[in-house]
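The chain below stands alone, shown as structure tokens; this is the form predicted alone.
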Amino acid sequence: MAKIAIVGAGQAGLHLGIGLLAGGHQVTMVSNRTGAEIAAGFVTSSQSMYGMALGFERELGIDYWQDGAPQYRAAQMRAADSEGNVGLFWQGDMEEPGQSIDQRIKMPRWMDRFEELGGDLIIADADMAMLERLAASHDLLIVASGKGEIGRLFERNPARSPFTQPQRVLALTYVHRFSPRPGKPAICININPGIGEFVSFPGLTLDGPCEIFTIEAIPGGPMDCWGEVKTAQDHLAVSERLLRDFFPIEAERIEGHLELTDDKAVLRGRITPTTRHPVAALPSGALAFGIADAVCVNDPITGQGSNNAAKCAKVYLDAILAHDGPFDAQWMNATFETYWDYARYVVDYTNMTLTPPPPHMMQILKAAETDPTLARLMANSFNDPKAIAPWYYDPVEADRFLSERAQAA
């Protein structure tokens, strides 16, 4: 069996590491924080996950919250202006429920499981010297961290990366006193055209069930006002003001005033959606293989990040378990291309939401208002953006698809 090193103990790294241990491989995992430090830290993600990705966790027996955390079985999309005038609304049921588990709960439990299975967990800030040591002592080095010096190892692929700067200013918040949407629990996408988006869904955090939301501000617009925010309470106050000013329909869910679940339940930042070449050479010439966000990161507007991490880990896990031979550059590139055959749809799905929608996309979304079957297809696209190819991504195919549906009606 192979000796494999993984740098980064997040959704992708731990998922892969646990799967490899179960498959009989020796695995070393490097994390820059202990489980206790993660649990005591700030939130790291909104981590909305859907049926396919949750199923991959279930295969490994690490779906510890399957029955104990809030679930949502629907998705809705609304486009409305700051006065609440609605230009678009549809909602549809999901075939399998979605779920969001605070990674301050999830990652420490997975780290424990990794060690229970015999994995070697190292707590350290991985630098280039450590990567060299790991590459020399292991058959395969996988990088699951996209930050700092290590993240810069992997070169941007311009053919697969249309953006060179962030398309949104992001503000994530975990709250109480924000009532569930009317009807069945759902992931709710709210768009104020030309200004930004508000995305919310139920989740499980340190003190129990909560609502998780992300405000996505178009840079330079009226919601791009986070520069002077310093404290968690400042963050909460700005979030509530923006919700009341720009998403008045959703603001009706506020029970008096929003309340943070804890004083570290906030996160702000900007992400440049980027796909990178998956293979990098260390100074010694040894190779590192990037996984998930380290080589393909998307804006969180469509809730794909943790799902992509699980799906990429599944592809890599299957490829490693089936492989007999050296983990060379050819194998690495071929394995990533297997993942890219899926991920390219996620990239297009997300990027189309970040930019002014092309006419065929708007025609599909408008049709979903009066076509319940189409609304269900769109609701389930959160789980699998590839399932709505080619008609969602290609204007000619969209015309054909809509014409066929009109004739059938």
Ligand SMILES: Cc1cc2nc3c(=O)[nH]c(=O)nc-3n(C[C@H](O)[C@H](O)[C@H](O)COP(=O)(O)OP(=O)(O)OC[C@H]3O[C@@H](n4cnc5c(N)ncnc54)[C@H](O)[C@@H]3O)c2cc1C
Given for the second form:
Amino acid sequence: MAKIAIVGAGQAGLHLGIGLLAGGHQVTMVSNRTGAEIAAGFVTSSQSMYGMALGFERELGIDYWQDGAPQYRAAQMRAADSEGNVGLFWQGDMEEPGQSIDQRIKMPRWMDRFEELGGDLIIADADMAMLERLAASHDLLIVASGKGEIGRLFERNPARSPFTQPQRVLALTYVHRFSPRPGKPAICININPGIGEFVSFPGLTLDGPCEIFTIEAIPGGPMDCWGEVKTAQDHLAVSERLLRDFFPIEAERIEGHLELTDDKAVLRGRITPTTRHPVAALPSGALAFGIADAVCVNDPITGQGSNNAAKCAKVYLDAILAHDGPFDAQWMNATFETYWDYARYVVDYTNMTLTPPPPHMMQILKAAETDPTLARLMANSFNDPKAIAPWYYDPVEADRFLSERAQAA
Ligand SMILES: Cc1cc2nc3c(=O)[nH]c(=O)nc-3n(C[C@H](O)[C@H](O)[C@H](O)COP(=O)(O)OP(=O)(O)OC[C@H]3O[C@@H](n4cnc5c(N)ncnc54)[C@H](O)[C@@H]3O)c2cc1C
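Beyond the form predicted alone, can we have the form predicted together with this ligand?
Then the entire complex follows, led off by the chain already shown.
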């Protein structure tokens, strides 16, 4: 039995901590907020999750919302200008349903489960001195602090981080009076080329089912207009205006006016997509091992971060349970590389969506309009961006793949 400390009680930290307790290890977790504070706070994510990641939660018996929360079984992508002239549209079914559970519901419930299993939950904002104490008193220190400042102790890896600036200005909103799209519930990705994106899907929040959407504005463009927004109601009004001005087809879903699900159902920010070295030496020389967003954070445009956190937790959990010996830098780097073998596809998948699309990507997306099998493959890529390698990521492979599909038709 190893003694393991985890800093950060979010998607990755709690998933890993609960798995380690179930596996017979002793776990200390540090959270800078209590469950009650998380529940009473602002929304933190849109957290759309798909089959593989939800399956890892199911393995641990912590998918408490499987039956009670809205599910979506399709994905659709539309590119259209501000007048609603559609340049691209495809829709495909997902093999397994997606779900979004407000982290204000999920994390407090998981914190309770962590304690029920005998985990030691400490409420503190961990600083370097605390990391040193935890490293000295445990066999392994894991930093699962998400976008928290303490994660800066992991050095940026420029070879794996093509951007030095945020690529989008983000505005997240949980609403009522936004009717479900006609047909199957779906994750809807709407692109207004050169201006930004609008992504929506059903979710479960504090007062029940709702619609969750994120507006992704290209910096400096007409949707990058959040400077004067102070209140949640200002945020809602700007969101509704942007929806009507730049996504008129989606705006048809507004029933009169949008309503917030609660007065903390908004979030604004910007993220610089960054991959870091996963191992950091503390001043004493003791090691910290980073997980999920702390060491590999993406823009939420493709809805991958919570999925990545669950998948990273699964890789680390399996590696710890299989390990017999010291958790040294070699083990940490090898464990992260196992995760990176998957995560590098997510990074490319996401970054290709943030930048003007390369010609081969446009050819694939256009082909999906008339090829239902390809549309299904693209819909399922939200669950597993590695499954569409190599052809989605490489122009030569894309050519080969598209000619094979044309011959098969
Ligand atoms: C607008 C937006 C929309 C998103 N939409 C999606 C989506 O649709 N699908 C998807 O998969 N992902 C989405 N994400 C990303 C997803 O929410 C994150 O990637 C995911 O929560 C990361 O998990 P994590 O465990 O690494 O970090 P987190 O879940 O952020 O958890 C980190 C925890 O550590 C705590 N912490 C930080 N510093 C300290 C400290 N010093 N001491 C103690 N505790 C500390 C934090 O308070 C937090 O509770 C979205 C993100 C944003 C911003």
